[in-house]
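Take a look at this single chain in structure tokens; it is the form predicted on its own.
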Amino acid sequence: MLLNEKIKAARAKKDILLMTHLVIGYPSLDDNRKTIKQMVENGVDIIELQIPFSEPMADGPMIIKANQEAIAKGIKVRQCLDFAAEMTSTYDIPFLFMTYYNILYKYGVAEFLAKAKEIGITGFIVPDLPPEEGAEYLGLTHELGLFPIQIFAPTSSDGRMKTLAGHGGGFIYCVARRGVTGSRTNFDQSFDDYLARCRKATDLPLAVGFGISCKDDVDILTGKADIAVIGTATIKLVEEKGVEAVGSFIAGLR
């Protein structure tokens, strides 16, 4: 089943879906395995696997640290692909790759996308690749039946949102605020106005990330967005309390 079909099927049963994020290789691949098991068993609907990169420009201090430590421990793209293949064969939920364009470029864009398709990855988030510079990537994802997820931001004009949506698929990732990942987001009237603009610009499901960290945040998004994205919160939880704390945290988000 394709990513859009899985989202539609899951959304028919739940008021809001949960998407989580982890950095492959941080703290270790074994910890990643245990974390994903707890996430899936406690109701996570989509998981975003970040392939570590040395300059993760869209990320905040916690995820930058995770990237740097995974790289320092020797994680390679090949290991990330092998790990993703293991996860997609173990769990029947969509897995996405999040990374930066240099990873695809060095591997070979066509080769990377074909391999991702082969191992069961359904979509990609590449935050430093605007559609105007991604003709090869966009064309190949379309040919392979993969989904190039585009990103809206509060600074995006209405016209820019429509352009991005026209190149996207699966869902739109709506950055909840200016800046990088990891800080709290204020869900005020300006946020509601922003989400209304996002909804007007596309018929694709809306995922909201950046600063989503507790049940109150998820409750606020319910009825306004289709997917709540929890990233830094789980990575920080694993660092501070260990993998064992993930299951109860995820279960408590709804």
Second form
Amino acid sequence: MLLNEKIKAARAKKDILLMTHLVIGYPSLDDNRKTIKQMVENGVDIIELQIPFSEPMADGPMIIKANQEAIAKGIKVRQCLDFAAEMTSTYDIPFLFMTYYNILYKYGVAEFLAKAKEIGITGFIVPDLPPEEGAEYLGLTHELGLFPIQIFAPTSSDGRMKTLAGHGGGFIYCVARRGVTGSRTNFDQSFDDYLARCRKATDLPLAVGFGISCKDDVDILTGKADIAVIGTATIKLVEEKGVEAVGSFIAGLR
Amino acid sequence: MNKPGYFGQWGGAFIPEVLYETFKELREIFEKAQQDPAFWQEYANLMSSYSCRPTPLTHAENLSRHFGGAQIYIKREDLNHTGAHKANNVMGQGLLVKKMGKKRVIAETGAGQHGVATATMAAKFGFDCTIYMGEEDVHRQRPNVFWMEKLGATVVPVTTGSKTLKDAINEAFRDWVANMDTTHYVMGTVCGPHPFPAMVAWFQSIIGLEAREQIMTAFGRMPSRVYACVGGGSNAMGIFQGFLDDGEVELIGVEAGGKGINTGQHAARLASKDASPGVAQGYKTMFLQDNDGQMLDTHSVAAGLDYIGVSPLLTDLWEKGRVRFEAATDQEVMAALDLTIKKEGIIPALESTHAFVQAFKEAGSLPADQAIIINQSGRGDKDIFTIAHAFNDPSWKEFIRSKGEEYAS
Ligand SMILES: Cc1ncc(COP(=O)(O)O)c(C=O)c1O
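Taking the form predicted on its own as the starting point, write out the structure of the form predicted in complex with its partner chain.
Once more the chain from above appears, this time first in line as the rest of the complex follows.
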């Protein structure tokens, strides 16, 4: 089943889906393992695995730190791929790679995508690769039946959203506000107007991320979006309270 | 045909979606300015009344005699207002900011020259100003930090990554993606996403336009070689553009050889074999990175050259064989600096001195009826702490010690 169809089928049973995010190798692969186990057992629907990059331009302080420390501890792209393979063979939910384009480019875009396909990755979020620069990536993902998740921002015009949706697949990642990951989002009238514009621009499911950290946030999104994305919040939680805290946190979100 | 924003296979605009409209506006305003002769006139007028353009071309007679070869000419960007070529780009972008109606500017800085130039422009045009600077550079270019703050800018020390120029660029982008409605990011060199490389090269071309005319007046014909240091590549592209179409003029870019090109502690992207193609900080070029695509720590005594990437325009010219690349080590730089000060009474910035090193290596092998030009991108005043330290200057140390005691009591 296509990712978008899977999401629609799951939405028939749940009011909103949860997508969580973690940085591979931070604090450690073993902590990642335990975190993911708790996420899946507590009903997370999709997981975004970030392959660390030394220049995470779109990320805020918490995720920058996670990227830097994972690299400083010696994590390699090859290990990230092995880890992802282990997760996809253990759990029956979609896993996505989130990373910056240089990781793909340096590996070889075609080789990277083929490898991702082979290890059971479903799709990709690459925040510094607009469709204008991504012809090879877009062509190959579609060819391989992988999903190049496209990103909408509050600054995207209606026309731009249509263009992006035309290149995308799986779902659309709607960035909730301007800025980088990690800080709070104001869910005000202009946010509602923005989401309404997103909804009008595409039939693909909508995920909303940036600044979503608690049940109240998820409640606000319920009925407006298909997927709530929890990023920095769980990374921070693991850092402050340890991996054991993840399960009840996730269970309490819906 | 090249894709817009590409120079050969290098360049592009690898930007997050949230900046798509911002870049569209920037491209449009830049293209309009380029097609409007009145805009360039306004720019040139500003640079001649607020800064010292045209900057002189100095015949370095003593150095020429010392090496006994080619006539050495020095293009004096150190005499530009704020002490470096950086002001050319900054004042140009400042005029664009006025047209866009934005009220705040941000910038990255390595040596602090671009930061000082941006803070100066902001003071003159009435903009708010925030400068991002790697923590390591805040320490080694302290005089410029002082002046930026005096000029009313907020200087934010960047503590992520290697705490140098590339990290300052990341932080400036992080500010911009939150504040693009009110804020323009004044990129300081011919790098980053399109249209920055083309835009900065355009404003800096004023160096080459002048130098070409000046060497014809002073020497009567084209120089054999033109030398420029290369951090991101803006002063080099600036002067090279005056001679690109003259095939007989050899163009030489000099990168930071740091502790030596075989030590791994350098910032020689094109002069060493350590760099490979990559995409980071919004553009495609040759980066100093590992096999996974993680950027490496670079080293140079000159903060302004201590950078992982290099202009896509220069990478293209290098690939096509039009620009030759060399590297100068920290040690060679100190020796050339000392010589230039003693022989000519000129104090080049540590960055600029890299170009002097290579010119000095080659001048003696050229006949006396040929000329070479060195682009002196900036003045060395900002480097007083680093230079005094490198020369282990006893009276300077004594002065710092007594100042320290004075402030401690
Ligand atoms: C005096 C001076 N020269 C050169 C550079 C290097 O920059 P670019 O290669 O863009 O000219 C700097 C950068 O800070 C500088 O301050």
